[in-house]
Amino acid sequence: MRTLLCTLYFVTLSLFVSCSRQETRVLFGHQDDVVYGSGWQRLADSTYADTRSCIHDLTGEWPDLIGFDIGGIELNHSRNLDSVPFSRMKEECARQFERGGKVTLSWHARNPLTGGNSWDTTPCLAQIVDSSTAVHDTMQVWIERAAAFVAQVAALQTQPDQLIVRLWHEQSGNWFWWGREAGSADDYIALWRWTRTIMDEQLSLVHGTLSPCTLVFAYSPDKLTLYEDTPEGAYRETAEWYPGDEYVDIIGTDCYHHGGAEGTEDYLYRAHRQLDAAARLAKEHGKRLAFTETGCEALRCPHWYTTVLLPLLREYPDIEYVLVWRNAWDIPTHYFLPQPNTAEAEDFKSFIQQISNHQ
C-alpha cells in the first residue's frame, strides 16, 4: 500500500531542481565513469588521447558528474583502492571540468591505528581526535596528503563550484572505522571539522583567497537506525552528527536498493526516511540537497531507472544531483549502469531524457 500511495503522489511533482531558485535539471553522476566500465578499462599511467565513458557509450552524452575516490592517497600510493592512477584521475578531472561538468571526491582512508582498510572497524576515533596521541599525528599527515591532492584537483577547475568533497561518508552505518559504533558524534564532528580546516588551509596556500563556491563539501549519512524508526528519529540522528553550517555546503544521503524487485518497497521506505531527514536539515540550515549515492547492483529490479529512481527523484524537487556507483571492469555482476544494447539500456536512456528535460 505504501508503494502504491507513493507512486500516485510521485506523478504530481516536478523533477526540476535549483540551487539559485531558477529551474534546472537533476544532474546525474556515475562513479569512475571514464576510467573503466563493464569489460573495459583505462587504468594505465600513460595519458590517453581521448576519453571513454560508460554514460557516453549509452547515451552519446558526457556525464554531468563523475565520482572518484582518493583512498590510498594517505599512504602516498600512486593508485587508489580501485587501481585508478591518481595521475589519470587528475587528467580526467581536468577533462570533465573543461566540458563544464562536476566531480565529487570521496575518501576511503585506511584505519590509522591498525593500517587496515576502511572496513577495519577497530575503534580508533577518540584516539584520532586526541592531539596527544601518535595516531593523531599519523592522521594529521594523512589529511595533509589528501588536502594537497584536493588542492591540485581544485586548481584544474574552469569555473566555480565544480568540485565536491564528500568527507567521512556513511558514518551512520557500522562498516567504516569512522562509523557510529567507532566513537561518539562529538568525535566524528571533530574529525570532520579538522579535515575540512586542513583542506581549506591547503587550498589557501595553493590558490590564495578563494571564492566560497570554489570547493564545496558534502555530508552524507547512510542508514538511520540509532533512534526510533520514525521521521523524527531519522532526523534526530542526521542532525546529531551534522558537522555544522561553517563546514558543510551540501547535505545528502547514501541508500542502495537490495533484493531485486522484491526489495523495492524496503528501498523506497529507507530512501524516504533518509531523504526526508536530509531535506529537512538542508532546508533548516540553508544548504543544498543531493542523493549522494544510490543504485541497484546488476539492475536486478527491471526498469529500475524509470520505475523506481525517477519517481523517487520527483518527490524531492530540491535534489541537485544523484550519483550511482561504479561498473567494475573485472567483476561481471558488479555494475550499476546497464549494459549496452539491452532493454535496461533503453530504460536508462529514457530516464536521462526525462531528468534532462528533453522529453
The other form holds:
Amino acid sequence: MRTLLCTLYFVTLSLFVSCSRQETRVLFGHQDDVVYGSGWQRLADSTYADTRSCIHDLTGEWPDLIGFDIGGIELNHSRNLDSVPFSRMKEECARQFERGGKVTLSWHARNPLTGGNSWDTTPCLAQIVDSSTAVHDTMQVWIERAAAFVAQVAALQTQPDQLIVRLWHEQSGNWFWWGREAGSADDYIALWRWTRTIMDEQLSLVHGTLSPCTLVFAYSPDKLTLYEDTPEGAYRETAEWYPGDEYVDIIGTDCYHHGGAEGTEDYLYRAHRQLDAAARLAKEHGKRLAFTETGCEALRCPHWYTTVLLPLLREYPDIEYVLVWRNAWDIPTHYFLPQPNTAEAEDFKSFIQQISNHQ
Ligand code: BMA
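The structure above corresponds to the form predicted alone; please provide the structure of the form predicted in complex with ligand BMA.
Shown next: the complete complex, the earlier chain at its head.
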C-alpha cells in the first residue's frame, strides 16, 4: 500500500512538474532573423526558394518569433528603413505562420511634421492629434498605409494570435518623436487609440467582420525616469501612458544591457524595475506579459544568455516571449545573437534548451 501511495505521489508530482514546464515556456524571437544576419543578407526584391534563419543556423530550430519593422511604409517605400523589401517581409511572414510561428511588427515611422526620421524629436504629437491640422491629415494617410500592410500580413496567419503589432514603442524614452518629452500622456494615448482603431477597421474592411484573422497589440515602454526611482514611481509612469484595456492585449518593456560585464548590475536593476511595473499592470488589467525587446550588443558581456538573461527570465514565469534585436549584415558590431561556431554560440544553444523548459 505504501509503495503504491509513493508511486502515485511521484507520478502526480512529475505530471505537475511537466505541466507547469509546458505552461511557462518562453518563446524566443529575433528581429529580421530571416532576411539577413552577420555576414549574409537576402534582401533582393525577388522571392527566395527557401528560408535562411540566424536562429536556425545556431540551433537547427526555426524561430518561435520574428520581429520586423514597417518604418517606410508610410511613404509608400518598397523597402523599410533597414532596406528590407516589404515583399520579402510578407513572404517570410507567410512562411513563419505556416511553420506555426509568430511575428511581431514595430513601426519606426517618420516625423509627420518635418519628414525627418523617428529620432527627429521636433514636437508634433499635439498637432497630430488635433484634427484641424495638416499634420493630422498626413498622419491619417500614414496610418492607413501602415494599416493596409498590417491587414495583408494578418491575412496570412494560419492560426489566431500569430501577429503582434507593437505600437509606438519606447515612449518613456526621449529619443523618438512620440516619446515623453515630445508630448503629453493624453496625446500619446490619443495617437495609440487612433492607430489601433484604423488598423482594426482596415482589417475588417479587407477581411469582413467574421474574419478569423486577429490582431494583437503590445504596449512597450523603455527606461522609467519620470518619477521617483522606486517600484511605485516606475509603476506610475507605466500606468500613466497605458492606452487602455480596450486597446492593449500585451504589456511589455524594452531594456538593453550596456557596458559589458560591468554593466550587468545596472541592466538587472533597470530590467527588474521595468518588468515589475509591467507585470503589475498586466496582472491588474488581465493582460499578457512580454519582454518586448532586450539584448547585449556584440555580446560584450560573456555568456550573457545563460548567466544574465536566463536567470532574469526565471524570475518572471508569466513572460510569454522575449525578443532580441537585429544582427545587422552591414554593421560588424551591431549584433545581438552570437556568430555561429563561437563560444557564445554554445552559450546561446544552452540558453535555448533551458528556456524551452525553464521552470
Ligand atoms: C536601431 C538600430 C538601427 C535601425 C533601427 C530600426 O535599434 O538597429 O540600425 O535602423 O533600430 O530597425
